[in-house]
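There is one chain below, alone, in C-alpha cells, taken in the form predicted alone.
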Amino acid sequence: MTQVRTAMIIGSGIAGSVAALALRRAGIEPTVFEAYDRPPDDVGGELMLAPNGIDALGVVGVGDDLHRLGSPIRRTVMTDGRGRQFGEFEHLPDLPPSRAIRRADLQRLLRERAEAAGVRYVYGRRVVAATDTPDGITASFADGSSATADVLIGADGIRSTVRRLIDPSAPKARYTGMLGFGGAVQAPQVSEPGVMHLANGHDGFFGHWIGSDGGVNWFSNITSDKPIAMSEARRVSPDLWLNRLRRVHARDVPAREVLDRAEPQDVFPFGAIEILPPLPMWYRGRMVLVGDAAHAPSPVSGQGASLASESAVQLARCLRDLPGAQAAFAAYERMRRPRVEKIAADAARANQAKAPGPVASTLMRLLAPVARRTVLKPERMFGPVHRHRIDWDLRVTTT
C-alpha cells in the first residue's frame, strides 16, 4: 500500500495532465502548477498520437474522446523532392490508426477531464527551488509562494527546471541542426484522407496530410546553423519565414505548390528541433521526472506525446502499489528507461536522413525495393512500439 497521498505536478502540458488523471485514479491527490498565467493552449502545432499513446490515454478515461480530435493516419508514403515514391506502408490493421492532433486540442481535453475529476490547476507559479523535509517536499515559486506535498513530479518539458533541481549537471537539450515550421492551407487535392506524405526534398524535409476540415496540414524541417527558440522565431516577420520556406522547397513537389498557396499568417514557427540525451538521474529524494523532462525523442519518432502519456500512467501505478516514493521511483525508472531510450536512439538515427541532399536521395530510392522487403515491413517498424499496452489492474512489484 502506498505511503504517498498527495503530489505536486509542475507543468500543465500533456504529461502533467495525464499524470494528474492517473494519480487521481490511483487514489492520490494531485495539484498541477503551471508557470504561465493561463492555460498554455496556444503553444505548439500538430502532433502524432500513436496506438500505444491512445491506449495509455484510454487508461485515464479519455480514449473514447480522441475520435473527435484530428485526423486518422492509416498509411504513410515516402517520396523524394521530385515527388517520386520510394516507400509506402500501411499501419498495423488490427490497431487503431495513429491520429494527427492539434496539441492545443489534446491539452484542452486532458485538462477539462482532470478538472472534472477534481484536479486543481494553479497558474502563474514558476518553480525555482524545492526542499525535502521529513514529512514531504516543499516547492518554492518565483512569486514568493510555496506548496508542500508528499512528492513532486517534474512535467515541465525539455527545458525542465525540476530536472536541474534533481541533477544540476544533467545534460541539456541538444539541437538537431533543424528548425521546424507548420501550417494549414486550402490547396488542390495533393493527397487523400488518411495518408501521411513524407518527402526528403533537395534542401529540406516536408510532410503533409489532409486535416479534419479538408484542408492540407503541413510541416517543414529546414537546416540552420543557429538554433532559434520558438519565442524568438515568432518575433520574426511571418513573411520572411514564408519566403525562406519557399526558397528551400522551390524544387520540391508538392511542397512548392502547397507553400505557394500559403499566406504569412498560415505559417507557425516551432523554432529549434531539439532532443534530450539520456539522463543519469530520473529522480532524487521526493522529486521525479516524467514526459519530455525525462525523455524527449526527435519528432521523427512520432512518439513524444505517446511516450509521455505511457510514462505518466506507469508512474502513477508505481506510486499506487509500492511503499514509499523511493521504491516507486526506482521501479518506474526500471520499467521505462529501456523502452524510451531505445525509441529515442532509433529516432536520432532516422533524424540524420531528413535532408539528405540529391546524392543520398538517389541512393535511398535505389535501396527502397530491398528496404520494403526487410526493414520497412510494418510489423517490424511499428510492432514493438505501437503494440505496447498498459494493464492498470496488474500490481507493480519491486522486481
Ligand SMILES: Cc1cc2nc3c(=O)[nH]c(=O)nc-3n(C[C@H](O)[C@H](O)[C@H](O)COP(=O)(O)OP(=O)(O)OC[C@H]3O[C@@H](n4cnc5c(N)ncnc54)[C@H](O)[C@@H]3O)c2cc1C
Second form
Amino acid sequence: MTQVRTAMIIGSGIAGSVAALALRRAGIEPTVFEAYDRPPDDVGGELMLAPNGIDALGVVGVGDDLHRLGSPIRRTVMTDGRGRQFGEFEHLPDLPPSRAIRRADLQRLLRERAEAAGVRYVYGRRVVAATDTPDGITASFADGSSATADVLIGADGIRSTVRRLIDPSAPKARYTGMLGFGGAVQAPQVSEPGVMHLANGHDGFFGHWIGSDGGVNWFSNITSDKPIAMSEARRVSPDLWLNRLRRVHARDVPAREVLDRAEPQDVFPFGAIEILPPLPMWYRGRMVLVGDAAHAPSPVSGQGASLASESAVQLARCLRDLPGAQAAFAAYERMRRPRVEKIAADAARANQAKAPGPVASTLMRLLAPVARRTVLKPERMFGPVHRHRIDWDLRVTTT
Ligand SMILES: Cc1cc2nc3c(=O)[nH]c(=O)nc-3n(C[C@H](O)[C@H](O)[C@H](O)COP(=O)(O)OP(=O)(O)OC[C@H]3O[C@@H](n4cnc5c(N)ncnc54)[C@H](O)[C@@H]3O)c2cc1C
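Condition change, the form predicted alone to the form predicted together with the named molecule:
To see the whole picture, the full complex is given below, headed by that same chain.
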C-alpha cells in the first residue's frame, strides 16, 4: 500500500475533530462525516481534561484555549455521604492542572479550528456500510450517498457502527448498572475553586466542583436495573429526574443542598453509563477505530476525552511516518492498546466502589488512613496516567 493521502473520519465528537486536526498537521486530507444534521454541540455538562489530554490537545494547537475556557482543578477531596472526609490528594504539582471544561465549548473549539485549517465537515451522514477495495474505501450513508478515501477512521463513539463493520462479533458496550446526570447551580459556598469533591453517598455517587462560569457543577451516578439511553432519558420530564435524584441523595451532604438549589431545566441526563470491554480487533483493511469507538473507560477514570485525544494524535503520527495503512494501524494499536486497557481495567475496579452500600462505606472510611499512607499516593495514583507526553516530531518506526 502507498502512503495514505486522504481520510474519512466518521463522527465529529472530540476524537473525530482531534484526529482531523492531527491528520491535517501530518499532511493528510481528512473529511468528517457526522450523523447529526448539525454540529452536535448541545451535549451538556463539563468534563475533566487531565494533564495527558491537555498535552495531546496542545499538539493540535488548542492548548492556550483550554486555559481560557477551562477552570483548573488541583485537588480531589473524597467524603462519605455524611460529609466526612476520608481522602484528599493534591494533583501532581509539577504538571499543569486538570481542567474542567464544558463539553460543548471543547467540541466547538476543535471543530472551528479544524474548519479554519481547511477540514470539511459533512452533516446528516450516518455511515451504514463500507466496502474495502485495493485502491480505497467507500463508505455508504443512510441517506443513500457515498464517499471514498484512502482510509476510514471510526470516531463514532461507544456504540460505534464502524466497530461492527470491522468485526461483526466485536463485544458491545456493557451497562454498569448506573445512570449518569449532570448540572450546574449557583451555590459556591459548598465548594472552593480548584477542588473536585467526590462523595460515596448512601445510595449514589456525587461529585461537584466550581465550574468555568463560577457556578457549582455537579454529577450524580445512581443505580438502576434498567439501562436508559441518553435520547430516551432526555424525553423524560426533568422534574421527574430531579425528584428522583433528590430522593436518592436525601441523606447525602452536600448533594442534597446542591440538588435543593437545582432547577429542572438545568438537569442533564447522560443516560446509561457504559464501558467497553477490550476489543479483539482495532482495525481491518482500511478501517480503524479511535476514541470511545476503540476504548471507552468508565467515566470514573476521568480519562475518556483525554485518551481519545491521545489516540487521535498517535494515529496521525503513525499514518504520517509509516508506508501504508496496514503498517500504520498495526503500529498505532501496538502503541495504544496496553495503555488504554490498563487504565480501563483500573477504572472498572474503581467503578464497583461507587455505590458501595453501608457496610462497604464504613469499611472504606476505616481503611482510608492506612490506604492514604500506602496505595493512595498521588504519584502512584496519577503519575503513570497523567505524565504521558507525545513527541510529535519523533518518527514512528515499525518496531
Ligand atoms: C457521564 C459521562 C461523563 C464523562 N466525563 C468525562 C470526564 O470528566 N473526562 C473525560 O476525559 N471523559 C469523560 N467522559 C468520556 C468522554 O465524554 C468520551 O470519552 C469522549 O467524549 C469520547 O469522544 P468520541 O469522539 O470518541 O465519541 P462521541 O463524543 O460519542 O462522538 C461520536 C460522534 O459520532 C457520531 N456518530 C455516531 N454514529 C455515527 C454514524 N454511524 N455515522 C456518523 N456519525 C456517527 C455521533 O453523533 C457523535 O457526534 C464522560 C462520559 C460520560 C458518559
